[in-house]
Amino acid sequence: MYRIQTLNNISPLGLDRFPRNLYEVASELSRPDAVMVRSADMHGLDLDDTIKAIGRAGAGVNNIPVDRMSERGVPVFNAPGANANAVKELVLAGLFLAARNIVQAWDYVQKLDDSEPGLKKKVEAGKKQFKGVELPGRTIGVVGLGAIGVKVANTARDLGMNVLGYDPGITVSNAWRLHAGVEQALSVDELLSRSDFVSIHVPLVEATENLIDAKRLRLMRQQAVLLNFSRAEIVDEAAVLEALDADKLSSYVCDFPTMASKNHPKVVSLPHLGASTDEAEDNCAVMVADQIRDYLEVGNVRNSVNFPETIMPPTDGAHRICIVNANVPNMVGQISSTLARHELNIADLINKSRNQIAYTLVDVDTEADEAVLEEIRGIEGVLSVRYLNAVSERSS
């Protein structure tokens, strides 16, 4: 039996992916094999040494001690793209809200207090201040062309907008999905200077913190709109508020309200609604549950933020050894020599690396006893070893 601990309410559709004859799933669980989490902060938790995997039912992993898990040889999985449509739709809503000053106009009407004839007069008199713009022919710049950014860019293009995209690390698969009419910007600065609307879709890392700062805000077009549905820290909020007060920006739409911004007349701040749909929560939970199962039962790694993508179909009747080690020379040689000394024949092997972590899957023809596994664990640089006896292809 595998034991899965949940630290948040996880979609039942995701939890149902764990067969009850193989898995025990609960929020209160000692010595779990894996943890599923959404927003719970794990940095201060005393995490069991039995944990073999952590799955984040979402994209960002800032609430997970990824470096600490890497040192222990534990992969951290996420669900890139599973909530992409939900975030895309919210970005589009923000785009329309800003273009037509919907929130400010609605607030104006709610505060009117007069008789019916007086109300109509004030409505007609007041509507002039909320005049907006139409989107076709306007230019939107999309910073970050991952799963969400590509969807935003493509939909904006379908709306008749000119679209600039910037992402020096765009994947081949995302490039294939991108609308042919999306123009490449050569830098963030170029994108900002050419866009009427700017939408940010990058992860929060050291290089992206305060990516949009006072200097870059000065590059933006007069009365441009900034949309941030990634992370609050990617934008220098104080600089944005100054730009709004100076009429440099016409609107800031974000998913991260603060005391400084939430009541500003030109800010539309939402309560982190990006992935808050039933469909997105289901999609994320299902994706992560399947990835955890594939790792625990077969040893495969898909969509890990700290491990290399490593997928090897099991050899019929094989016994699989899963080895996590520091990415240093001669590790595969030492592992192979150890197996040879114990007269174990290698049926198949794959070795992948990512930054400081390397991961090896080895299928051997006959059972490996504990002495073999202990000898592999004793190799300097090996972080963890798992043995899957007579592994077979997992069926969903």
Ligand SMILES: O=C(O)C(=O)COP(=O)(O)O
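Residue numbers count along the first chain shown, from 1. Superpose the two forms; the largest set of C-alphas matching within 1.5 Å is the rigid core. These numbers come from a predicted model, not from an experiment. What changes on going to the form predicted in complex with the ligand:
- With a cut-off of 2 Å and the rigid core superposed, Gly317 has a Cα displacement that reaches or exceeds the cut-off between these two forms.
- The Cα shift for Val382 between these two forms, taken after rigid core superposition, is smaller than 2 angstroms.
- Rigid-body analysis of C-alpha superpositions between these two forms gives a rotation of the smaller part of 10 degrees.
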Second form
Amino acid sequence: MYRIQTLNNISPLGLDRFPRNLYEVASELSRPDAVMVRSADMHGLDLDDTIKAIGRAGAGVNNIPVDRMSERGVPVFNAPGANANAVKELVLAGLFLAARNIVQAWDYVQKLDDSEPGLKKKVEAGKKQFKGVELPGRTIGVVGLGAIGVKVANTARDLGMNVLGYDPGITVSNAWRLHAGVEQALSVDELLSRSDFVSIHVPLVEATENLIDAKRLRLMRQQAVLLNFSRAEIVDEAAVLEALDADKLSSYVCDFPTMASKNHPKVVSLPHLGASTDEAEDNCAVMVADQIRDYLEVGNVRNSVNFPETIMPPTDGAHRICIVNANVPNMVGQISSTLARHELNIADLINKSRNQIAYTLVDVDTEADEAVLEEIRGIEGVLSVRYLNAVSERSS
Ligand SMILES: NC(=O)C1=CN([C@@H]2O[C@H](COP(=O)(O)OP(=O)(O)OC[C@H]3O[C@@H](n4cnc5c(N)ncnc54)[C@H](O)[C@@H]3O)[C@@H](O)[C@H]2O)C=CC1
Ligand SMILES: O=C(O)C(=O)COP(=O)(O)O
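Since we've got the form predicted on its own here, give me the form predicted in complex with the ligand too.
Next comes the full complex, this chain leading.
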């Protein structure tokens, strides 16, 4: 039995992908083979050395100690694009909320306590405070043109906005998906200085922490709107509050409330709702559960953030050895000569690498015993070895 521990509420549709004759799935469970998580912070956790895979049912992996897992030879999976539409829709909602001052206007109405004729008068007298702007012809800058950023940029174009995009690492497939009318900005600074609305869609990594700081905020247009549905730490919040107070920014819309910002009249903060839709929760959970099963049962790696994509269909009647090792020369040579010494014939082999990690799948014609596996474990640079007896394509 494989054991899957869940650290957050994961959609039942995803958890149902684990057949209960093969898997035990629970939140309280010791010695798990794999962990499924959403936003729970795993950095401080004592992670069991039985863990062979971590699945993030979502996009961002800043809550997971990815480097620590790489050192242990453990892949971390996520669900690229599976919640992108949900986030895009909330960003659009944020855009409209800010453009028309809807939250402030709604609050104004909620607080009117006059009788009917007085109410009508105050409605008409008060509305001028909430005059907004229309979107066609205005410019939005989208920082990060990944799964979410591309969708935001394309929809903004469809709404008649001028769209500037900045992403030095854009993938070819995302570049293909991008509306031809999206203009490339050559730097974050250029994008900020030319945009009425700015929406951030980059992951939180060292290079993006405080990406939007006081200096960059000064480059922004007067009365610009900043939307942050990525991560709180990408924006220097104290600097944003100062810019709002100085009337430099007109509004900050984000998915990350803090005590300092949540009651500010020009801040709209939502309780990290970007991916909280039925569809996104199902998509993410199903995608990641399938990827974990593929790794545990077949050794294949799809959509990992630290491992190379590695897919080798199982050879009929073969047994599979899955080896994670440091990406240094002569590892495959040492592995294959060890197998040869034990008279194991290789039926198929794949070796892929990514940064410091290399991953090798070897199908052998006859069963491998513990002695050969121990010998492979003993090769300097080998991080983990798993053996899948009579490997076969996983059942759906
Ligand atoms: N509020 C919410 O509930 C959600 C928030 N997110 C956040 O949004 C982030 C982006 O998600 P996806 O679009 O799905 O990820 P993605 O990986 O598809 O796209 C990220 C893009 O950012 C680009 N990038 C990285 N550093 C950059 C930089 N310094 N400047 C410009 N571009 C840069 C990358 O090249 C990539 O194209 C996630 O990492 C997560 O933090 C994601 C889903 C839900
Ligand atoms: O996918 C992401 O990066 C998110 O931020 C979504 O977080 P959640 O799964 O809703 O806790």
